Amino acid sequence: MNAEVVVAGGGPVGLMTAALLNAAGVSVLVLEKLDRPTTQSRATTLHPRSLEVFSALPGLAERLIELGRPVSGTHFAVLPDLLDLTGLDTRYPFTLLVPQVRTERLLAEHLATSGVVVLRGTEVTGLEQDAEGVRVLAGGQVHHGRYLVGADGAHSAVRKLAGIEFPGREPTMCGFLADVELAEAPPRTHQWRHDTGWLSAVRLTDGVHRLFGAEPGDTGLSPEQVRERQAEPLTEGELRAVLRRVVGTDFGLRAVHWTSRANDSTRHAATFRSGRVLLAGDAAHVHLPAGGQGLNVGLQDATNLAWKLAAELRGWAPEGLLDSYDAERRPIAEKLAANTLAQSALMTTFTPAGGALRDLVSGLIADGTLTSELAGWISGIAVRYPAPPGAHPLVGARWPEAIGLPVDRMTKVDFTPDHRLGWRPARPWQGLAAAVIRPDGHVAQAWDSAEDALSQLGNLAGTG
């Protein structure tokens, strides 16, 4: 088959990069290998910036909340002291706890509602690029493409495929993981002791509680240990005699739904591009589950990636606009990275000194020292991307009513008190007079004056 992008992984960030890019009008086929959808959900938290993601598909979001349960704060570290979410300025102050299979599912139904292709049971074996396009192998059959989206995993085809390298940090703990019905509520949602290890019990929906933790002896590991011990499956009965073990009760335990097994493994791709081929989600970049920021970054990949394509396909996007995907994005993993290995020490440091270490870091999140950057970053809504010297401040920030964007051009956007410019009004902002904001709801262009917008905006492709 052709389109317009091929995108290999039908996940929610292939699914998501596939449905922006249809809603800005390009033509794209969903490759995914495995022949049916998954029932597991590794992922369990949206973030209050890819509520606004979703946002630029009609009625997601809000489908998607009635589909979750919205809490008010989200743990660092399964620290005791939360972040608290409500000051953030954005219309979703809040996480959303929704398993990964019903986001999946709604952006599948949309799909096909849209009319667009996902290919199941097909599995990238191959491909071949050139000036003109991408011949990708997949289940047998030549599907040709102008550009190709790696969003298959951690264990990417694509990446290794075109050749990207993948460097990082070996993994050196191995934890549990569980979907499971209890018959008692645990008392606290995060319990943590030097000597026996961490549980986190985290309520999802329909009765659902989500386990995850460690004990001491799964730190300290080689990768082979970790390998071996991943490729167990982890028992009912072994997760009762964990569960024991750590804070001396199965709280009744009476079904387990899924169990798995996680790891501290943190690399991210060289690069994000490599010709007509990107990558995004955790072909990009893995590390240790920390807060669900791996999936929550994946889609903010995809929304950023999304509108360069079809910006570049359409013929309005200015020169190196693709080229700064990469140089977005990757940073982004840099911190993402730099940022799960301290959760990971402050989570998996289980001696005294540990401990100690985590009621200090957790007093400077109660006393609101860490709480609006930590916030601001596990959310989302500080992330903001660098600008090209000379720009306004504010270029590369997030506007923070970024609801709804149209994702085929750029927004203007009318500050002034009269809003004489006569394009889309807006609450003031900054002091501004007008900006112009890209479809991922960054800013491309920002004017103190009314006058210098009217005079420089020719200069600005994509504002329609």
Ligand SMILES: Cc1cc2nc3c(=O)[nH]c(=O)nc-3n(C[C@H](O)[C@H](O)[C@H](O)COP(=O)(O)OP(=O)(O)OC[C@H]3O[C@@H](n4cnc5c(N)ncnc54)[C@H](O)[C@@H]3O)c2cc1C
Contents of the next structure:
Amino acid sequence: MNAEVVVAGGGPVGLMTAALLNAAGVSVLVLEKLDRPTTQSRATTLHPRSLEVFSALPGLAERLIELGRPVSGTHFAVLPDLLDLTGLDTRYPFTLLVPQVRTERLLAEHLATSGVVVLRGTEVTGLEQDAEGVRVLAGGQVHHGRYLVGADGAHSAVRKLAGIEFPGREPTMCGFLADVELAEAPPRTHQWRHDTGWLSAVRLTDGVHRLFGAEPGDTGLSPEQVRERQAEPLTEGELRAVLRRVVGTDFGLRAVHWTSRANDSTRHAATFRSGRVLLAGDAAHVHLPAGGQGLNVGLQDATNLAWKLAAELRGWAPEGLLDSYDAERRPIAEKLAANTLAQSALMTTFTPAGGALRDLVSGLIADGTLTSELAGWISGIAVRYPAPPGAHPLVGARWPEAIGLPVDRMTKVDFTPDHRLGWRPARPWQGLAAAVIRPDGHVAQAWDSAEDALSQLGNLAGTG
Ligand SMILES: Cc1cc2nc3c(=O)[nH]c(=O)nc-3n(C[C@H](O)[C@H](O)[C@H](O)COP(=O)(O)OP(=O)(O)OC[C@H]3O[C@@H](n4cnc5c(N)ncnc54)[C@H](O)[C@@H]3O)c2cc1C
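Starting from the form predicted alone, produce the coordinates for the form predicted together with this ligand.
Once more the chain from above appears, this time first in line as the rest of the complex follows.
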């Protein structure tokens, strides 16, 4: 089949990329290896910025909120003091507990009603590109596109076929994961002891608890030991025994829905773009699933990338726009790696000194010292792209009211008290008179005076 953009991978990031491209009027084809959707929810949380990303698709953020359970705080490194999100400047100042399968189903239904084809049972196995486009071999057929987005997960075939390196750190630990039904609710969500391990027990929407933890014996491992441990199935019997060792009780474990193991392998792609091939989501970065970040950062990749591809295809992209995807998002992947490694150190330094460090950091969260930095990062709200030299300092900042912006063009916003510019009126923000906002909600241009805005806007490409 032919499409302007071929997306490899029908996970949440591939589906979101496809939905945003479709909303921008770009023809898109999704190729997904699995015959039918997975029933396993790896991610359970959506953070505020992700809900803002969903708001670009009419009604979807609200639908998701109905499908999930909002909670006001989120954890860092399973520390007992939570990051309070209620003060964040966003329409969605909470974390939404929602199983990944529901998020994926909502996106898949949206694509189906929008007429976007998702070819299931279609594994990408080959790739060629030239100045005109890409040829993607999948399911015994060749599909043609102008661009290919590799959103095909941690073991991305697209990444390998494009010859993109995936450097990083080998895993050193292996944690246990399980979705279970418990007779007794755990008294605390997060428990950590330097001599027995940690357990995090989050109640999901349907009363099921997501357990995540590790024992001291499963840390400080060689990569080979991690691989061996990961390959061992986690049986119900072992899970019961682990819970008793870590917290002294199995909470009346009465049903096990799913078990898995997770490690702290931390890598990101050496480049997010190779010619006409772009990487997003787990294909571009992997890390310990700590603080519910992988899916959320992947959705931010999608919103950064989709409008840039649309602008290229519609001919209004300024020189270098598509390269800015790598320039803006790879530093985020580096920060994601640093953040999750720091959490890993706090979670798995099973010594009295590790415990003291946890108490110290938790105290800094409790007294607010670290809250704005960490909550801003985990929620995605504080993500800010660097302003080019000479640009207004707010260029690259996220505009908090960028809800439901058009995906296919820039939006001119008027902050003057009497809205005399006649652009989209908005409440005062940061002392600005006017700004041009990108489809992903970040500032493209900003002015302190209305006169400067009118004289300098000129024919800025992509403004509607
Ligand atoms: C235990 C666990 C808990 C987690 N909890 C959270 C959380 O709470 N919050 C959070 O934000 N993140 C969490 N994550 C991370 C999150 O699940 C991932 O970051 C997210 O799934 C990434 O989405 P994706 O679309 O990039 O990749 P994936 O979800 O891996 O989707 C990739 C898709 O590509 C398909 N595919 C693979 N190869 C090919 C091919 N060759 N051709 C075609 N299709 C292909 C796959 O079948 C799959 O459907 C967790 C991860 C784990 C392991």
